[in-house]
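Heads up, the chain below is alone and in the form predicted on its own; it's given as C-alpha cells.
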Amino acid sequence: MDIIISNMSSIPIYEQIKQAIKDAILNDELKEEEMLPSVRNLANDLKISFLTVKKAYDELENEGYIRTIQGKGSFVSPKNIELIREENIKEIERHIEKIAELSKISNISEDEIIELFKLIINGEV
C-alpha cells in the first residue's frame, strides 16, 4: 500500500493518511484481517509524527475500518456491507450535486438530465 501525502494540500495530513487506507480498503487493495504498519513505522516512512498517524488509525477505528489489538498491531476490519454502502452513496451524493451545479450553470433541465441518466444507466450511451 502506498500512501502519498501532500504538504502543499489544504486537507490535513492525518486525512489523507485516512482516506488512503480507506479508499485501499474500500479497493481491496488492503484484505479483510490484513495488518496495517505499526504507527511508528508508517510515520517513519512518510517522514511525519507518529501522533499524525495515530489520528488517523484512530479515526479509521472509530469509523469501523480497522481494529487495534494492543501489543499485536492495526487490522482491516471484517467488511461491514452497510458501512461500504454508507460510503457508496455518500460518494454518489458528491457527484449528483456536481452535475446539479453543471447543470443550472448550463441550463440543462431536470427531465434532460434524468433521461441522460437511464441512457447511461441502460449502457445506450
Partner chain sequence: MENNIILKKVSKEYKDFKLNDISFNVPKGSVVGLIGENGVGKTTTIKAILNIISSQGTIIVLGKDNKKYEQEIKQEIGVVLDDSFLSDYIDIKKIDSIMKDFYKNWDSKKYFNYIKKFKLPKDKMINDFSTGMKMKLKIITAISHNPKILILDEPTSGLDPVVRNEILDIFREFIAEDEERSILMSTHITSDLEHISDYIVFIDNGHIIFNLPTEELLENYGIVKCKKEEFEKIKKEDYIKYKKEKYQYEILVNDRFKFKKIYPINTIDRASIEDIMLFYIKGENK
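Previous: the form predicted on its own; requested now: the form predicted together with the partner chain:
Excluded here are partners and other molecules; the one chain stands alone.
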C-alpha cells in the first residue's frame, strides 16, 4: 500500500489518508480481513500526529470500510457494492462543486451547464 501525503495540497491530511486506504481496498491491494497498521505505527511512519490517523480510521470505520477490534487492531471489512457506489457519488459531488465554483466566476448559467453535460454524456454513449 502506498500512502503519499502532500503537505501543500489543500485537502486535509486525514482525507488523503482515507482516500489512499480506500483506493487500496478498492484495488484489492488491501484484502478483506487484512490488518491495517496500528494508528501509532502509521502515524510514526508518516511522521504525523496519531490523532490525524485516528480521525481517518474512525471515519473509514463509520463509512464501513474497516472494523476496529479493541486491543487487536483495525481490519478491512468485506467489500460492499453499496460502498463503492457511495464513493463514486461523493466524487461526482466534488466535481459538481468545482463546476459550480467555475460557473460562478465566469457567469456561466445553469442551463449552459446542463447543455454541456448532456452533450458530453451523449457523446460518450
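Numbering follows the first chain given and starts at 1. From a predicted model like this one, the values you see are computed outputs, not experimental measurements.
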Out of Glu61, Ile99, Lys79, Asn41, which one is the hinge of the rigid-part motion between the two forms?
Lys79
